[in-house]
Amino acid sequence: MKRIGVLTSGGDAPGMNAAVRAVVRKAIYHEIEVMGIYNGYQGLIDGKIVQLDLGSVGDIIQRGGTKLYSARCPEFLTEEGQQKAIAQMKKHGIEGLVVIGGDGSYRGAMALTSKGLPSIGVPGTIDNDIPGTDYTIGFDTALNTVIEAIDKIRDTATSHERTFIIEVMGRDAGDLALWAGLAGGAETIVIPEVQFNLEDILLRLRSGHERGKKHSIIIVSEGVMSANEFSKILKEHIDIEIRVSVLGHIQRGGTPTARDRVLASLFGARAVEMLMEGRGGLAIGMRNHQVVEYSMTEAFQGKRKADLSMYKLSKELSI
């Protein structure tokens, strides 16, 4: 293999740039040319393809977001769109592709592989919701961003003796809320994987108030409902002062942590090795602190399971 391509797709995640850097430098080390595809699959269809050299990825390992940009591309879901993408890859001499993104991005990579253009999936999403890997690129950074916000909000909650409901991202996965809630000492965590018990939450709030506790932190994953909706439900049953904080897209940005930089470097380099071996249709992950590879179909057909022992522990520690 003499020339490969790399693109980022889906929501941006801190560490994507580190993964791009690893792909480019690992490939060049092995005398393979790398074509950077801008704006994801849409850029692949439109031919926004530029050759990357060592300098192209200099000073990006510490930057959040993605140098290659990202965009949604409904056209790529069609046979016509995929044929346009394949034509662009052939035009630019791209023999293999590294796709950095989530399960939706993997579907596109699998489609290209099935049409004879081997593609490798690298997990990049703050949601940590891709089956087959314990961690995704960006999760650790987003988690630390959320924890920092919780710590600051708790200062205000304490000062004004209020209950704060903090809404975090995660789509249909509760990992970000669960990990942040446990690390941030939240009194209540609401995640999609567990049906919340309203009476139990109300009992916790009331018992805390009776023993002199004047403030509480409730973490709600966006996959359950919005923090504003949850606030309305609580206010119908309990007379306490509640404030809502929606963290939004600050969770996606920022300088990637050391963990995310290392994870991205390991994943990006391994993706190049797999293409050099002539393999495609595979995803890379981390299991038990070891880099692993598995079929991409496992990633978009399965479902990531939250660690419910952490959820149980959070309830025990927040009495």
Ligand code: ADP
Given for the second form:
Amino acid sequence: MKRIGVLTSGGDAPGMNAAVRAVVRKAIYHEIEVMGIYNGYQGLIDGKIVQLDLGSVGDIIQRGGTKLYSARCPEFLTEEGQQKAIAQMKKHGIEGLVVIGGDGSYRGAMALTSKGLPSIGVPGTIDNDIPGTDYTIGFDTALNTVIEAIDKIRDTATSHERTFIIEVMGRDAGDLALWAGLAGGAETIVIPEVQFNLEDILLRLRSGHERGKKHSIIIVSEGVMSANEFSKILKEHIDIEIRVSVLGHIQRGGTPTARDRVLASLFGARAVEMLMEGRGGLAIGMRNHQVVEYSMTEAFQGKRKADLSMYKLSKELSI
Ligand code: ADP
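So that was the form predicted on its own. Now I'd like the form predicted together with the named molecule, please.
Then the entire complex follows, led off by the chain already shown.
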């Protein structure tokens, strides 16, 4: 391959820039040119394509968001949209593509691969919800942002002897809530993977209160319900002061952690190696501390399972 493309797609995640940098530097190291595609698949259709040189990815390893911008692109779901994208790739001499994004973006990459343009999926999403990989780029940064927020909320919760319900991101996957709950010492974690038991939550709140617990932290994954809805349910059954905090988009931003930058660098470089070998339709992941390759279909057809032993442990540790 003489020339490849790189784009970021779907929800942005801290560390995407580090992945783009790795793709560009690794490719140029092997004398392959890299075209940066702006605004995800929309930019591919519209031809927003610019050659990236070594300097163009300087000073971005530490930046959150994505310098290539991201977008959701309904037009790419259509055959016509995909043909336009392929025509642009041909026009710009792009022979292979690295797609950094979530499972929706992988579907797009698979469509291109099946039409003769090998594409590789690099997992970039704060939700950590892609089957086949233990971690996605951005999860660790988002987790640390959530922990920082929980620690701050805990101070005020203690001072005022209040119960706080904190809503975190995660549409279908509870990893962010689960990890943040365990690391933040939450009394209760509510995630999409486990049907919550209201009686049990109320019992824990009451017994904690009776033995003089100063505060209680409940983490709710947005995929289950909003923190406000959850607060309403609790207030119907228990007479305690409850405050709600919705962390929202601060979870997506910020300087990527070292762990996310390392992951992004390993994944980006591997994606280039795979394209150099002419391979496509594959996703990259991390399993047991090893970088692995697997079928992209597996990534978007499977369902990632949360580690429920962590859920059980958090309950044991927060009695
Ligand atoms: P994420 O990649 O974070 O899961 P989305 O699900 O929004 O985000 O997907 C990002 C983009 O990927 C979509 O806007 C669309 O352009 C493309 N895409 C999603 N699903 C498909 C599909 N089935 N076929 C082709 N392209 C798709």
